[in-house]
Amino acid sequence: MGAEVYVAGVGMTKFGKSTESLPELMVEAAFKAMGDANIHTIDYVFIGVMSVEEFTGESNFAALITDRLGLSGVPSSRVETASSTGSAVFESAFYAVASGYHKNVLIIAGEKMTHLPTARTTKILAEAIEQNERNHGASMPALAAMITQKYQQEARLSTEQMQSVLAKVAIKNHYNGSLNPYAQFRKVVSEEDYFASRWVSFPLRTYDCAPITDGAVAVVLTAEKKRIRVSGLGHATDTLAVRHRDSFTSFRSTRLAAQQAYNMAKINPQDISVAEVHDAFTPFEIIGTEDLGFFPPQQGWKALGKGLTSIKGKIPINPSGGLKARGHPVGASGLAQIAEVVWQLRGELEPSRQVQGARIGLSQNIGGLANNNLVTILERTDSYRPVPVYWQSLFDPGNTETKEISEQAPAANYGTLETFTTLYTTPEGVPSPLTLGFVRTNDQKMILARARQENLKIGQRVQLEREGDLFYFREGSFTGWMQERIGRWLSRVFVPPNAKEGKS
């Protein structure tokens, strides 16, 4: 274990969207937190940003940043995760801080995104997924839509308790935002508000989704005794086609950088005074929770509605409004959770917002869908925390063994509908609406393929075509279904003699 590493100081520009370019931004939000952490000579600057080649059209941006903070000469890197960038950059600081090799760092992390149209943004975010995946049309609210499908069915909710939830979530978060002068968005949301708003795959709404933001975070890392140190992190991956997973409902990224993050800290999840969990989409927060150990699977819905997860509960997440409703700069977002867990353990906020007695504070965040997640977590030094001598983690990360992948066109025509979406706000060049879902084929493998027709329910037989690289499917009448199965059947078991010996 190297040196302690402790946060010095934060800062952070308003989100939204804003007329000053992306350098002015991480500038502004460089100085407020080196005059928070009353430090002014930095070893090494990090910058995190997720594609500023994509939407400002520069590039070599971390010299770019330190050329205009007056710091040429200082050491600078980029770090890029996806959406997780904010969190991946910190880590990288983390580490130059423990090692021992620099004093005092400087992090910066932001996006500029409201200037492009919605459809090329969505373009933009959609190179994070899978190329097969993308290349059938599906966006990250398409995905997230069809996670939350499989959720409902998995947690035996009706579509009505579904939309419930995910209101609850979304007024939630929104209320919280009000409160924060830094969010995007600072209006309560009714839940009339919530089911007037308009579909963008289904059953997500636009209250669900994380808007468009621009803006910018900052944090200085010290090896100097400060009043927040940090405690644990935690960093995994996960396939990148969310296809090839064992489980649509959990995020296995998730319940491996926890299980790290906690280890390092030699706590468990009940020690958590409050998270900020990564809701770009609604139901990941419920996901979220559950995957940290907050809940027990598919009881994450429940302890929303009791109200365990408000800012008076027993486990707030997102005092902050979330990415929901602070928004959400995609390079940015996961420094801005640091930096909201930051002033949650200060007790420096207002009391409409502040977490009393916060001591132990949590951050998830996750890069792509859901593939490269990360979590940290930060504690307050000013009391001992004793750790036992036989200290024995009670989180269980669940299943975390990997399997072969299998890239190989399925051989079979026939399959299972696991879970489906209709797809309003497609990426730049595909066509709208699109419904999409995950078939699951007789010999077992998943694909993602088009629908050829509405009505469709999570467990329907349907029938497979391919034109070119795209797979589309229509329901499967049971006659051809089970000839395929005859045939395969037959082809396996009268198998021609030379074939058995390997003879032509």
Second form
Number of protein chains: 2
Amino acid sequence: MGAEVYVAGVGMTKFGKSTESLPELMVEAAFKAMGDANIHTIDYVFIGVMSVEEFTGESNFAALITDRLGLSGVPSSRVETASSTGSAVFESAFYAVASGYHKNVLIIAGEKMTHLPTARTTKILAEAIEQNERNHGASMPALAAMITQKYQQEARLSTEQMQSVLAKVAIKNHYNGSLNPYAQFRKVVSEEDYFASRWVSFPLRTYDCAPITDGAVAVVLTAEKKRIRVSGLGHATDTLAVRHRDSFTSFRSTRLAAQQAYNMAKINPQDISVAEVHDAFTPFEIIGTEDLGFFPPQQGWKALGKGLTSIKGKIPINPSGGLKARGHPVGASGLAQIAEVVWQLRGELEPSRQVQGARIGLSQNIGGLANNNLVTILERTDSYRPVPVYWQSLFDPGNTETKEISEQAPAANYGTLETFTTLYTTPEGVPSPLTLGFVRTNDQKMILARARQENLKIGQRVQLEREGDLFYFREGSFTGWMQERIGRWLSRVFVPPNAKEGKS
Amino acid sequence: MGAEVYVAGVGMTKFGKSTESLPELMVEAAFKAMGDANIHTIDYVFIGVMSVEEFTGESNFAALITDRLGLSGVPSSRVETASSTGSAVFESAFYAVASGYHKNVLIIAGEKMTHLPTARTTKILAEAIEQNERNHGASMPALAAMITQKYQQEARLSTEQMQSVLAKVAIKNHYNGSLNPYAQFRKVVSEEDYFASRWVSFPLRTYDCAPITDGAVAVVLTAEKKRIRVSGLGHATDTLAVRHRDSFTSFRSTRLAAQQAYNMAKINPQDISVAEVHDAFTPFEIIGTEDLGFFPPQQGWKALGKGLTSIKGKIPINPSGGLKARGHPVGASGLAQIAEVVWQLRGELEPSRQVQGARIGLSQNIGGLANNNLVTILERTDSYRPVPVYWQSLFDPGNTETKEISEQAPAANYGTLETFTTLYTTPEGVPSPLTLGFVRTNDQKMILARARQENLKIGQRVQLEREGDLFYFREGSFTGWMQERIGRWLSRVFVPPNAKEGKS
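Let me have the form predicted in complex with a further copy of the same chain next, following on from the form predicted on its own.
Next comes the full complex, this chain leading.
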């Protein structure tokens, strides 16, 4: 393996609604990080921005920012992986240092979003969603909401229990944010506030969704020994379409990335002192803590309920306030998570928000709807940690096989409703409110479809109708559903002789 | 330094106007490269696309392409540096392998551009231009045209001579393209064809500008020893604004990148057997061959005239046909240059277009208006090349100092016209034709301004007028210009005592 890589300094702007331009925010963060590192000779500038062309109308952003920093001449590249851009640009910068070709590398990630109308921003963010699901009107909150409903069913929670779990995540992260001077939201949220907030996409409310934010973060990496070392990196993709996955309620990309990062750092989940977990939606924090191996599957909500994930808990999650309260400038969030972990490991924060005795910290960052996720592990260099010679991971990432995907339309007209949501804030050009559901057809294909009725229930039998590229569903009669099942079964058992020959 | 990195395989789609989607093109190139490499276990997928969100309406492209390849699970990042994206993504992939963390890395670069109206494409490409220059209506061809006029003046060429030089570049590269099965244009261009083609931005014609193109290229890098080794990489930025530079006719970013690449490879320009040089505009090939040290400043056009840069010449430039004839899918061109160098070094091309005995090849790729350039050097591993222990570069990159930039408006109203152009195909929303010029004011500021008259001449005295954010210029009287010069001189010599005290 290459050279060791250390974090020399971090810097961050206040997150929120800003009147500054994106280059101004990014330059501010960069100068703070260079000052913090006391390093002013930079060999490479890595830039992380997600949809900067559409948000600001400027391209060629690596050269633009390097010029604004007064560093023109220094090489610069932009790295992008949707909403995990902040971690991905950190990873590419890590390789540049680990390769031995660059000594001091500046990473700057940022996004400017609040100046556009919400429907426009939602549309830009929805470009990260697979085309068919996007065409049905699915936005990020709609997909997250359907994942939430499925989690509720799999964990055997009542709607009230699930709502109470989500509320607890929001309340915890808003409390943490109230202590963080960089956070967009600094006010404590009560249970009443949570339940009074409006639906975004049932069962998710405003307080379940990370806000639209402006902000920038910078990190200086160096090959010279410093107090914080980058000890683990993991990165994995998943299918672009949510319907192509084995599970709705666990992200394979997180599990694979965690496995790589734990292996590289030669640690296990229980060695982590503090973690920043991508809570773009409150349920994602619960799922994240399970996928990272902090808690068993479908047990994350219980651990939250017991207070294990609060700042003074056993494994503090999102002491920064998370994406929920610190804010979510999409291209910057991953690097903001890393900056928070650095601060926590240094142990120099205000006592109210300092995780005591943190030695190893982790950040988990989601790209798109969990199809380009990264896990980053940082560690204090002054903490002696014996690693067995024959080290073996105890972390079980679960099923990480790639599923064979067939993009053919279903041959069946009936199926079962896997999960659904009603979306209230739809992307530009989509009718509102819109009820969407994932339907598993009788021939085992997963289809996203628009609902033609209300009062839906997970597991109910539905009938599909196709109009152009879009699928619709309504309650299906038991007789029709059963007839199709029997018909399909018969056609498999009694295959006509020439049909068999036709196969190859 | 890290591990050695080798090129295991390359693949490319035909360039041109395609009915395929960008993912289809990129998947085709990827499978060709993996087949060529005979490597099917990929550890990382690097994606190079420039303005894919605006061209195709899809973001999250790293996950999207990895999914389409059937590689979901494998980590993937997108790298972007405007029109040098193809080389920058190659560089980041190189670090990932050189760091020792990844063994086999797949790089895929592509762009889909032909489906949009030309004015829209021109506008998307113009987002890479510095805001003030873009606001004046400057497009890439307009800036390239002004650079051409300045080159003509500095090299003391007549307009006819300059036209003949440009024609020779176009004719050579179209001839080379006629031999390349992947090229967008496969027909030979005559001098008559060249002079019959219409003006894009005086003195540049259609045949001086690279076309709008669809296409994709892929390369597999590996840590395992193969026939072609990556022996040199260089990367440098320059000021975003052209007016902030010391020279219009030489690109500091190329000179810096070349210096780094030659130093890393421990070679000098004369060791290069074949080069692909970024000819988005014909004059850029001439300037490139000078900046890379193949020929002295202002001598590139002579070398071209002598045939030194043709396929059978001493240092063949753009045997592929270059961006001019092979085509210019902006995010892919850099990787297409690298693929061509690989083929030339392997020595397996059709005899008509094979550079004989090529051992070391170079590609030079320009990002934006020459503010994010890369130089890549590839070498055969079977050619013994003794390197002196105390190796020293003979390549002189010239002045590579960073200039102090003041963005204040000029205090002077008069100045000298440095260069100008008339642009016929303007970006969306800009009147056509439009005459633009760079004016050096009497207080030594460089200003881009729109002309208020015809019959301009480099070096003439002009008077500036400001309207809002835009500057305009017209011929200035000798008296007014002289009065301002004398006034400025007097104010410097006879500084009032209190003004001196006011300074600090």
